[in-house]
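First, one chain by itself: the form predicted alone, in structure tokens.
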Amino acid sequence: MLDKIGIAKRIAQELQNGYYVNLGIGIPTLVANYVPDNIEVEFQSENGVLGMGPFPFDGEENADLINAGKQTITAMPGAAFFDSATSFAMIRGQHVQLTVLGAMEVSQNGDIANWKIPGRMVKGMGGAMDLVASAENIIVAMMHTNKAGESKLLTDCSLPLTGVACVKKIVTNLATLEIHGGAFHLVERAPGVSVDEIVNATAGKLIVPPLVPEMQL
């Protein structure tokens, strides 16, 4: 199965030349480290950065240069910095071609829950609700199951929703899946993972084709 870096590498294969891309907190931020050599994209962060680069090396961090998750980042040549109002105007105006988010749960209808667990302290919803309401192309990066071994790919989300029927694709430590027609569709297996393992780890409706190729990273 994949680790977090493997998930990020697989999602980086979804990047297309000229895309503006928003990376959410957690696993999605790692995608910036694995952009294919033949692809040029602009990474956007809702705290007001366009042109984020990969994470800095140890000792080269700039505490004033951070992403929305308060992690230190680098800036590519020509990067722009602006206020949150301008940043969210980009998002709400649908000028971001791809959004990559983490999630606590995703339903077979494409609903996503990624901002709150009832009873636990939460700093706020961040930009997730604006992103899922405005983006047309959303990929979720997540672990297939939670720490208790329970599926995070469900018939219906049990946690408060961030967005409804908005997720198009999911990359987990076990598989790549697409969502359409009210079901998860298995596209690829992670290296060394069997179809049965994926079926057993998926609580929602899962459509399995006759042949499921292994991911190529």
Contents of the next structure:
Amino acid sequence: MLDKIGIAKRIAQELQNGYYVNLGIGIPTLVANYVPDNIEVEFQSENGVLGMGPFPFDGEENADLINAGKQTITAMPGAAFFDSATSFAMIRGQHVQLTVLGAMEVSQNGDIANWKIPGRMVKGMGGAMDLVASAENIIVAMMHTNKAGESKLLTDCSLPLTGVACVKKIVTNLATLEIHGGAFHLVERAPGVSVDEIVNATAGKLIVPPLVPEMQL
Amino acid sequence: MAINKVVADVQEACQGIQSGMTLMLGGFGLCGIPENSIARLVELGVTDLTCISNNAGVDDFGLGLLLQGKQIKKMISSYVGENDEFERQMLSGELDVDLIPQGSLAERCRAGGAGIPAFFTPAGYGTEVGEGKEVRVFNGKPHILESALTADFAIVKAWKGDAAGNLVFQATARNFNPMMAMAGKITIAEVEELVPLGELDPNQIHTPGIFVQRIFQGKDYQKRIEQKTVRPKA
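If the structure you just shared is the form predicted alone, then what does the corresponding form predicted together with its partner chain look like?
Okay, now the whole complex, with that chain kicking things off.
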């Protein structure tokens, strides 16, 4: 089974040379720590920076330089700052090649819900609706089940949607899955996880091929 | 000679702001917010405000200060997760909230300032955000119609500015400020440094002065950090 860092490491394997990448808040942010040595990518943060660097050294933080999670960051050589309309032009205009974000639920159709629990939690969608509506390549990083142990991979989402039929790949603590043809397709098992465990933790339609390799991290 | 937009202080800058008005306030989280003007709105005690701002501050700073005093009737935002009082007022129905996708919010402000009454975007199609909105298919993909936003006053914060109203922002403190400056019937700019005319390089202006009606030298900026994240020095 993977922890959050393991999920981030697995997603980092999806990065390709020359990609512009938008990382959501939470597990996705960790992906930046595991970029393979042999490739160059640039991280876009929708609050207005391209070429986001690591956290600043203690004492060097700048209140004017943050990421979309409101964390203090640094800018790499070659970075650019811009306004929010330009930032979402990059996103809607499909200039960003890969979006990684978290989710509360994903359906077998690729629908995603991650912004609202009616009557209980309403934080807002932030940039997530723009990102999922436009990105060609969306990876969801999340735990396979919620805190109550219920599957987050469903036939239909029960929570208000963030986007429709947009998620193509999911990396969870248990598995890597793809979505197409109205079903989840099991691609890889996390280390030490059996196919049965994944089947039991997946409520939506799951296609299991005869051979399911273990992830190589 | 440039048209002089300079006003003496925040009191003069905020003259004419009344209860019931619609205000745009720049900033992302607490980054790039017009701190002096928000403090003045608290002093003025204006109520029933509609505030258009990406976020709602935190409980004790930014727009959270206006929420504490129940001065806001309606918020138009994309993300309000850092503010417990906001969530309480929203869930209890005291506060009317219109949550809209961040890119749509930015573009709606830009459109309002650019004379574009509405535009189609894919963001929010098939969700609550798209309910009741016109849908059209372009290149095989459904889009929803979103309308422009304007405000009685837009209040923005810049790093440097001059008497002509030209503005330069610092790093990610730019965020929503330039679009909101465009969309205010009256735009107030507070700046960390009000510099003499000619000092700002015309090649490097982020917001041209035509979008700004009043500018003043701000003071006592706290520039609070919401999430201080650092790595130890090696």
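Since the structure is predicted, the reported quantities are computational estimates derived from the model, not experimental observations. Positions refer to the first chain, counted from 1. The term rigid core refers to the most C-alpha atoms you can superpose between the two forms while keeping them within 1.5 Å.
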Self-check item: residue 158 C-alpha shift between the two forms of 2 Å or more, rigid core reference
Solution: no
Quiz item: Is residue 48 one of the residues whose Cα moves 2 Å or more between the two forms, with the core superposed?
Solution: no
Self-check item: Core-superposed C-alpha of residue 65 shifting 2 Å or more between the two forms
Solution: yes
